[in-house]
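Only one chain is shown below, in structure tokens, and it's the form predicted alone.
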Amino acid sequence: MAAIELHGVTKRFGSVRALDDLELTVPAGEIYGFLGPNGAGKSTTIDVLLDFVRPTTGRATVLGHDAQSESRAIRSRVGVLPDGYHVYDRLTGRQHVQFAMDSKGIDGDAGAILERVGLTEAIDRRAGGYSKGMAQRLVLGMALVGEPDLLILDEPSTGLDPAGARRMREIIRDEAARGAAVFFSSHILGQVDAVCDRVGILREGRLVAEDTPQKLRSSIGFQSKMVVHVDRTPSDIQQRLSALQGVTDVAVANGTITVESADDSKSAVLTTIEESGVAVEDFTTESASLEDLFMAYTKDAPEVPA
């Protein structure tokens, strides 16, 4: 059974089109990041899944429950971090975590949650004096609450320091490890190319590109820059090299081999060197950023298939 799933879903408000004609799957146990500028219809594709706004046209269902008929149900299983979250003020980190755990009907360690989340000086403390960053935690923590089989995280990674981002990361893995579909969208490129098995993006409501963030970048013809240090270098490895199918540019100079190719051309090239007899001692690469491919669906690259 799929997470999320989305047919023809279409969003107006009055003459603007939030949503065109959107298809989407999200199978169970799936980390899928969604991107897109702003305004590309981002936060109403996560309204429509709540039911916060229904749609036009189309349908929408997570975890199996008609998104507009069966949103009590659907709740009870979902996880959600909304980008405008608010937190009470007067009320402690433990007092939110009950607060949620009230609400799904369930009992739990509050304690446990927030250790999780690396609130644990700060449970007793009120929200009112939390940094952003802990407050981000803090609905974190919440979104946690009950084992949802669904995370919504809506920009999880927000007023987050470096530990605290890594910390993110690590729940999300591990909320995927047990079963649970995330579904995340982010202006923090790094981070959605970090724990991703996916991503689409979005652009005026359409979902313009659609896969694993290598696959992508291979598909839109980004370059990846592999520099190889050798202990020697063969007088023919540039004219072998030259030949592999995807490989544009080879430079050998000083025991270094510098390849520009495509993504998936990269274990053709160390393989052509090794059986070239020479000892490869060392390599790296250098591969588009998420950022390069976001910036070309949603700017220059025409339109493709999802």
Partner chain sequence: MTWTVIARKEFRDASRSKLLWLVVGLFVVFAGGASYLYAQIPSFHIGGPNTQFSAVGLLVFLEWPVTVLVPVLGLLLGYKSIAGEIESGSVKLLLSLPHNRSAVVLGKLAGRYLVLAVGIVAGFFAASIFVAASYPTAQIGASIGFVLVTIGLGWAYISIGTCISALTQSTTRAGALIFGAYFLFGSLWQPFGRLIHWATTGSFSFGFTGPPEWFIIFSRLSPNGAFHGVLSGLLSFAKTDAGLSAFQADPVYLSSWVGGLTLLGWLIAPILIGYLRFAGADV
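We call the rigid core the largest set of C-alpha positions that still match within 1.5 Å between the two forms. Quick caveat: nothing in here was measured; it's all calculated off a predicted structure. Positions refer to the first chain, counted from 1. First, how it differs from the form predicted together with its partner chain.
- With a cut-off of 2 Å and the rigid core superposed, Q68 has a Cα displacement that falls short of the cut-off between these two forms.
- With the core held fixed, the Cα of I237 is displaced between these two forms by 2 Å or more.
- Relative to the superposed core, E30 shifts its CA atom by less than 2 Å between these two forms.
Please show me the structure of the same protein in the form predicted together with its partner chain, now that we have looked at it in the form predicted alone.
The next block holds one chain only.
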């Protein structure tokens, strides 16, 4: 039984099509990263899974239950960190977690949960006084209550400093190790890269790519980016490098030549540069990051306000 299935899900808000015939499956126990630019439809997808909004057409199931007709059963087995939430200002952090436990009919130690997410001092203070990062930890804590079978996290590292974000990733890994599936959306690519089994890229309501981070990188045609520092740049160097097999992009600037290519084309690139009589002063290489991948898949996307 899959953790999440979306079949032909379309959602229209008036004339805007937020989700366009979306097909997506997340098997049980997988950590799935959901990427996309602002306005791609990531939060709307999560809203459909949780029955916050109803799809115009199509069907979604979570843990085998229909997302619209069996929503309560879903929400008793799922832990959620939503986007655009607001805490209850007059209730304390401990009361929030206690409310989550009472709602799911679980006994537990609110203090232990809050300790796990790194909220120890402010636990009995009113949540209205929490910083963004503290509120984020609090709601993550609420999501972890009762060891859910699936965690749905919408932009989980929002408001967290690097230490907080790292703790978040550790928690995600620990939960997956326990057997839970994790579905999280983000546009902080470094976070996604570090933990996901698979990544899906959403653009204008459709899935445009889906695979392991490694395979996605190799599929976009380059794996390496080399920045070569040179003493001069002959006028034909761009042409000559672009003609090489395995080279996908060449950019020439003052004193540097930046080449994107497949891994095994790197030496050919360097040889070609030297053969044109240019002295190579230095060069650096970097593997294609998920950022490059993201840009490659989404660079034609129109600007959508957040």
